[in-house]
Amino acid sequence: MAKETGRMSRTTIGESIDRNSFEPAYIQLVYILKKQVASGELRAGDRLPSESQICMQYKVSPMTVRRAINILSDQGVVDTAQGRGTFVKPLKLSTASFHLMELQEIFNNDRTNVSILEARIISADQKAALKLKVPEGERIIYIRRLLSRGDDPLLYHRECLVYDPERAVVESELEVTSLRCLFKGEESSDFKYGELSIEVTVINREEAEILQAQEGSAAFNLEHIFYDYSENPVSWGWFICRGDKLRFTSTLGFRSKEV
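Return the coordinates for this one chain only, taking the form predicted on its own.
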């Protein structure tokens, strides 16, 4: 909950709702308030004017103000405390979101090649059975892939798929088309949702040979599980990426140019 500092916002000269604009009044109000935060006129912990004050200042309805505040709340700009008002949220490191833009770029780049190193049916060991929720020893599909760009190996991918004898493993699956769709934000008929976890690991001998890296060097292990529309796991796998090939970055708050 934001701490009340006693500071209140002041009217910004020249800022008003354009009644002739194609943008709804509540969207314009969102921009105005975000601009005040980005410029430092409203700072972390500051309380926004009351609903009635905003209505009077910008000549808008209470519904317009509420819609604007709800959007700002959803965007993490403000926080409303029942009975106390709406406050600008302070930066919190724990709320940082890290995006996989570099990983997305690998999948989206037309120069990225996918090589199938192995594709066969195996018996599920204890870990695979647990991840895919199938009996231990049941037949599953095991695929190993290498994603590279030219002569530069980028990702070593291993994946286990639930085996369905009535549904052949099509070429698109071997070429990770489903994964490409997920990273591009395109529709995919195979998966309803997925879970991704990332941890630091060290490269073993097999991975070192494939990724042309030194055994024991640092790497990222990106493990994924994808679920079908019945919410049953159908795919479990993991990417191994050299530590020098992937970087995770995040921005806290927002800059003026993002308003």
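Note that the coordinates shown come from a computational prediction; the quantities given were computed from them, not determined experimentally. Definition used throughout: the rigid core is the maximal C-alpha set that superposes within 1.5 Å between two forms. Residue numbers count along the first chain shown, from 1. Compared with the form predicted in complex with the DNA:
In the core-superposed comparison between the two forms, the C-alpha atom of Arg84 has shifted by at least 2 angstroms.
Once the rigid core is overlaid between the two forms, Glu118 does not reach a Cα shift of 2 Å, moving by less than that. Fitting the two forms on the rigid core leaves the C-alpha of Phe220 displaced by under 2 angstroms between the two forms.
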The other form holds:
2 protein chains.
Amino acid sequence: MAKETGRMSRTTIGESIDRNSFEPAYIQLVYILKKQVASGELRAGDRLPSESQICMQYKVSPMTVRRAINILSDQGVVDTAQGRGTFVKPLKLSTASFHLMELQEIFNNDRTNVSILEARIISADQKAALKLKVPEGERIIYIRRLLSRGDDPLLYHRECLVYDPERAVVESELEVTSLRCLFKGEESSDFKYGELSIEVTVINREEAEILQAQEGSAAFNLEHIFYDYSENPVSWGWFICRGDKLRFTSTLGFRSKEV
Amino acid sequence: MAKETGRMSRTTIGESIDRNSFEPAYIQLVYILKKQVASGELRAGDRLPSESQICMQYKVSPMTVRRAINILSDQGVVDTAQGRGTFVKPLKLSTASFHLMELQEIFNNDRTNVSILEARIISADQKAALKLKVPEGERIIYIRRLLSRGDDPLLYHRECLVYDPERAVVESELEVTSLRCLFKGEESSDFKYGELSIEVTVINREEAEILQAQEGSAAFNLEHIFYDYSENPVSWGWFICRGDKLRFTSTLGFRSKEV
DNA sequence: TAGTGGTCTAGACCACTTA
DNA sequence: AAGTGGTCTAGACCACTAG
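Form predicted in complex with the DNA structure, per the form predicted on its own context:
Complete assembly follows, chain above in first position.
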């Protein structure tokens, strides 16, 4: 939060930039402008003061104002139109974006543990062959994992990996590879890129047993494919999560308190 | 895409910035650096050349390099560390974000039509009263809509609106208000902010009939609450969409072709 | 101490919109 | 023609990291 130079004021008019703050001027300016939107001082469709006006008002250089406005534009708060001005964007449902933070919590929590239910070499069926771009019948690695917290099952993961004889697969690796590193994102993974999709599904008998859920209840299905640096698929898998244990949330715009 | 000044080259080394291009220098620089990541020339964990090196190499000012790197940082492609350098970020599953573009298509398509199945004034039950922050039993507006394309039902929407005697609700408004404007986002809406959540559900008898789906099959449930400028809830509703008609997709990192 | 990224200045020139 | 945003320069000073 921006440090206040003067006394606390209700309105944001007159708020100024503190050059001694640990926060850079452009960030303070972003907060000031956002607060004006959040408080309703500036509403959807309204035009912001021109850049030169803002320069004078807050005693900063054009580049600093530019940078603040670029950030607001990136965040979808305003739209700029050359020659016309900068305008506050109206809400738009389809610009909402959902993050996997809800899932991240599961992976980052130390109390979450991963157990391998099964790991063996199988021959690729039609679907796996298609996804992994290997010939049908090719030997691939198949892993089933359960992520849980205490006695509470959270995610049921099934994964197919291309079998690389060069790289021996050790038990410890199974637990870590492609799961831990993907969610934590600390180590540099061997994957170049990946594709994800979220679908809905109805829990079948096997899944119901493992997740201690009711057969026929709704669940999320998060499918993933990861590719190596040669752009060949390496891992294809999917997470099943009970519908009553997960929801994705998002906010459009912001309320006064948030800024 | 950046216009090429010289001949086409396989490697990105030696690629330069075209000052006559319609694309600004900093954008060209973003593309050049991204291409180096996408091609595998720069891999997760690698350090980028220092800013001053990039300045010299591409003959641009420090601020231009700064800007390009800021953009890459915003996009999650690199991480910067003061005093150490700029590094290519490894993939991280939890940073994936899903957009509602798949839904946007439904709303922006001209062939999609909205029909009102029911619109009447009811008295708020416990749940609606809670969501809309009105006393239980208060008169509210209840609307059921079906979005379809031709004979193909897409979304079943139910919505509760606070009843504002000041503002008469006319039929034409019902169709447009809070739906069209929310998805198109062209007109400035009366909403200050909104909360969205995605859950999974199993289709019940009524929904099955309306969506021509099978009872007991899986579906998405997109719930929304919108607030006015006084930060009071105005609209609470939810969209039901057959699971086999919708999936949310996302990509982590990028393949060579994409840049 | 040398090198890195982080911020910021005080302008300049351009393209565009509106009147 | 006047005003707007869009880009860019050529430095400056600072804070941080590493050898």
